[in-house]
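A lone chain, given as structure tokens: the form predicted on its own.
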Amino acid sequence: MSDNKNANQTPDTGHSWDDGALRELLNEPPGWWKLGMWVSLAWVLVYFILYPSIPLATDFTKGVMGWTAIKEYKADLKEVEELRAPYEAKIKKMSASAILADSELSSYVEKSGKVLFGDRCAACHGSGGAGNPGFPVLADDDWLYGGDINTIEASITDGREGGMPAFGGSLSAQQLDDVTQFVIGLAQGTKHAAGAAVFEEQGCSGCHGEDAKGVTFMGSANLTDGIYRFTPGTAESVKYTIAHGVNDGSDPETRNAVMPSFADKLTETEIKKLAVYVYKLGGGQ
């Protein structure tokens, strides 16, 4: 109701309820409300004139300012690219190892490489290189093929595909259990004589080395550090790998472990950035 006015003296619409106790009045809205409405309508009109606003059949009204979100984005992107240009020009002419040795460029690549890693690598290797089941952790200092900057760059460029034969068909159930316990014991500092004999008889040291610490040029795993690619590294998991191998085409249940080549997916500059970023993630060798 309007202020200082008796409801019985105010015209109404003729609608009433509860024997006239409730009536629909014809009071004018408050002045502040009407002012707000007209200001809002005026702002809508100004906005429609200044900015893109009305969709048409095949286009839209452009507005006298010619502003669009895409234009603003492109202007911001151009500004960022201009700031990055001096660094990008240097990186393009330098090797990954030279970039790593330059503290300023290395710091720049560490930040820009993080975006690349998130887009291209994190789906397999996890955020920050923390790893996922079946994919190596990149944030530690354990490397199958070596962790120097040139090797990391080669891994990204050419990809990797290790291999381990399946022993399930050539070992008895007892032998599988024995060699499994031997492998687990290597990381725990315990010895399993029967398993050691199987390990030697099957020529496992030919790939994993006499000390079982792996051979980098073959990409064979270090069996003494307790780091397992195929988590959780339980006896059953280790036994499965021994029985079915890795990338063994003769065993339909073999483990799959393939790092794709990015030579055709990334530019040389992007690969160098990722190599430096990954190196710094795990304190490369």
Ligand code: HEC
Contents of the next structure:
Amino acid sequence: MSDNKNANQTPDTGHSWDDGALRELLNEPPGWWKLGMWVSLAWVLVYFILYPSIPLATDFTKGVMGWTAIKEYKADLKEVEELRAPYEAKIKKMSASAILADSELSSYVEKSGKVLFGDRCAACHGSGGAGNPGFPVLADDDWLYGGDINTIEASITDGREGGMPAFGGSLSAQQLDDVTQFVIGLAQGTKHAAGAAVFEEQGCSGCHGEDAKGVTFMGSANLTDGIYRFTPGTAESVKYTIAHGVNDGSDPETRNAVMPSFADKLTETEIKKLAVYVYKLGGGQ
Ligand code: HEC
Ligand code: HEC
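Can you return the structure of this protein in the form predicted together with this ligand rather than the form predicted on its own?
And the full complex, kicking off with our chain again.
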């Protein structure tokens, strides 16, 4: 610093440049800096005495407090499990519908059901049961097999596999178009007489019902509500379903719709939790 009048008297390191115009001086570091250093050093020592700190070849220095992150985690976990234990014991003995009727238990169960759903179901049904192409929406009140709590529990336990034969081989192109227009018209309130005749003759009503509203025991979709199980619900995609069927092994282009059974993959308690969670997604029914 050229404006420092004492610079000439200050001892230097012997390093100089520019014929002595620039010298490296031997100044003491400032007091605040030294204080900071001593305080940090003291803190390191205190920490070293109290806490695990230095990794050794197969072990580590333990510290006098005996604290470890894993011990703290285990203690926290034990606390949570103790809080949960009475609930879990009750749930184990109760049916899903009884849990649902108990507002405290059902809101407890709903939370763990949500986590299970994210792990085991969301890959197919979408997060929060919002559905995915080919996988039904669970967060509405439109059900293939039924939305009461016992039916939902059965769907999860046993799995589901709806079956509809492919009609591509048995219908003429005209008949296929007619029945497609008839189905599309059902939701829109328009009538298609030729298509209605095909629907009757081909036995569609035998599975979907005379009113085409679907039969829950076989999971045949309601065709009148404008909610399509196989999206998008355009004439083209409806026609595809009719032509290739659902899970029809004889048609390589058939729609696949297999809900796996979870009887061996989840405990009964977990299935009950999921049933309550899914039931509540649809707002009941
Ligand atoms: C591999 C994909 C897949 C997984 C994983 C899966 N599902 Fe499904 N689920 C389906 C399919 C496909 C259907 C429709 C079956 C059909 O159309 O016959 C279905 C149907 C259902 C139904 C009946 C819906 C109705 O409208 O009646 C329920 C309830 C259900 N799943 C719940 C679950 C729950 C809860 C889980 C997680 C434990 C789960 N699913 C995991 C594919 C899956
Ligand atoms: C053997 C019973 C059966 C017969 C016969 C049958 N269906 Fe189906 N159909 C089903 C089932 C079951 C499903 C639902 C499959 C699933 O989602 O797993 C279905 C689904 C559909 C769908 C898809 C609905 C959606 O929401 O995407 C359409 C469209 C349809 N059927 C139309 C017809 C027509 C038209 C005929 C007659 C030409 C017919 N079905 C005959 C059982 C049948």
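Positions refer to the first chain, counted from 1. This one's a predicted model, so the numbers in the text were calculated from it and none came from an experiment. Rigid core: the largest C-alpha set superposing within 1.5 Å between the two forms.
J.: Decide which of Cys121, Gly195, Glu81, Ala130 coincides with the hinge of the rigid-body turn seen between these two forms.
T.: For the motion described, the hinge option is Glu81.
J.: Would you kindly give the rotation angle of the smaller rigid part between these two forms, in degrees?
T.: It comes to 12 degrees of rotation for the smaller part.
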